[in-house]
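What follows is one chain in structure tokens, specifically the form predicted alone.
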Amino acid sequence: MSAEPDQNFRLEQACATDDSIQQVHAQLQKSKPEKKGGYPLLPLGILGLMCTVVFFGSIYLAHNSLRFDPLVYSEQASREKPGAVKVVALTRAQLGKKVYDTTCIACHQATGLGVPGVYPPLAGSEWAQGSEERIIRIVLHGLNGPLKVEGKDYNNVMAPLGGVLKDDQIANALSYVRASWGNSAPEVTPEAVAKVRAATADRKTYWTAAELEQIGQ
């Protein structure tokens, strides 16, 4: 019963000639569809697409990166030209500040309230706020002794800084001093400062709160 399979597998093995091969051959390759030349229109629209939006992109931060600048952020950035800067006009108040902060801060604090019962305050303080040329004269040759302030004495010493600080740079603190913390009073002037400077010139010594309290309000 075995030998039947057998005389099966070699009649078709003798069936399957060469031509025969072929001719099946032949038949697939016709029923296969012949591929297109050339790409897919899809990826190359996606391709073009990317490159545009590249070179586009690319424009659009040239000229609003200010020239990939690492500090960015900056006051006196402009705008209006990548990599320019412009020169933004600071009052004297917001000069001032920087020499507060390293000349005066220690003693008055930042917050303007100085010591209690050794640093007078100078935000509220009459004295601040008052008679620019009493307060010029106390940062030109310092001041000693006594002095009251909102109703509360002191008395300690305040160096002379006239020999330290420039006529803008007083001018500039002195007019931090009289806008921040709630204080009100005009700006002082290096003008101001110079001219106090040359009528004091002699002086060689501490001024007193009784010898200003002679000089005008």
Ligand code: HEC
Second form
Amino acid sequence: MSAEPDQNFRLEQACATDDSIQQVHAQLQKSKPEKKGGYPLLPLGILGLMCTVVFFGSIYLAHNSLRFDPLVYSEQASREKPGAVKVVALTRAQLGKKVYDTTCIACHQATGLGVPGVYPPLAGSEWAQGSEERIIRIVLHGLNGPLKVEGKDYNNVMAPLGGVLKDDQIANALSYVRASWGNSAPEVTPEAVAKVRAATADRKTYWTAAELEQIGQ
Ligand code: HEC
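Could you please show the structure of the form predicted together with heme C (HEC), as a counterpart to the form predicted alone just displayed?
Below: every chain and molecule of the assembly, starting with the one above.
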């Protein structure tokens, strides 16, 4: 009676002999694809393509970037024939429009006419077109108190911008002001701004028109 389960167990064991296991394994191995040596070709191809793009991209940049000089910008470069790249160097005044449009426009307006009685005009202004020593100081440290522009009186406050604008941004903005809306005065260089900034480093308060009239021509 008790011999029956034992017999079954032995029977099962007998079914899976070493030979039969080997046979099954041999069959399974045959049905698997043969393994090739080396790397798969597709990723290698993509890697090669990327290297080629980076290589020729670097050559292209080296020839066309002009060392990423911000003063050199050619909008048309890509449309012209290769080898005939025409470089358009923007003037300070053209570069300054961007600074003016973000920093000065709120008060002095796009027309440069300001707001009557509140913000003085830059268009036609004797200040804007006058001594650069004065207008650099105005932008660096601000201006307040009574002021006469084009025969009209103002008495307001312009905040100092020397902390937010760099020398070249101030030079560009002032150059734009001096060459726009019929204004005609020499451009202002970053070197001139740097010089005034250094000479007035101790200045902690706004200028007054009376003070500025003592400075410059
Ligand atoms: C928050 C308003 C405001 C902003 C922004 C501002 N200004 Fe002024 N600006 C004034 C006011 C107000 C005066 C006159 C101050 C007074 O009455 O003493 C003035 C005066 C001037 C003057 C001398 C007077 C004249 O009309 O010619 C110049 C030049 C000038 N600003 C240039 C600039 C430039 C350049 C910028 C931008 C970099 C700028 N301002 C940004 C308000 C502003």
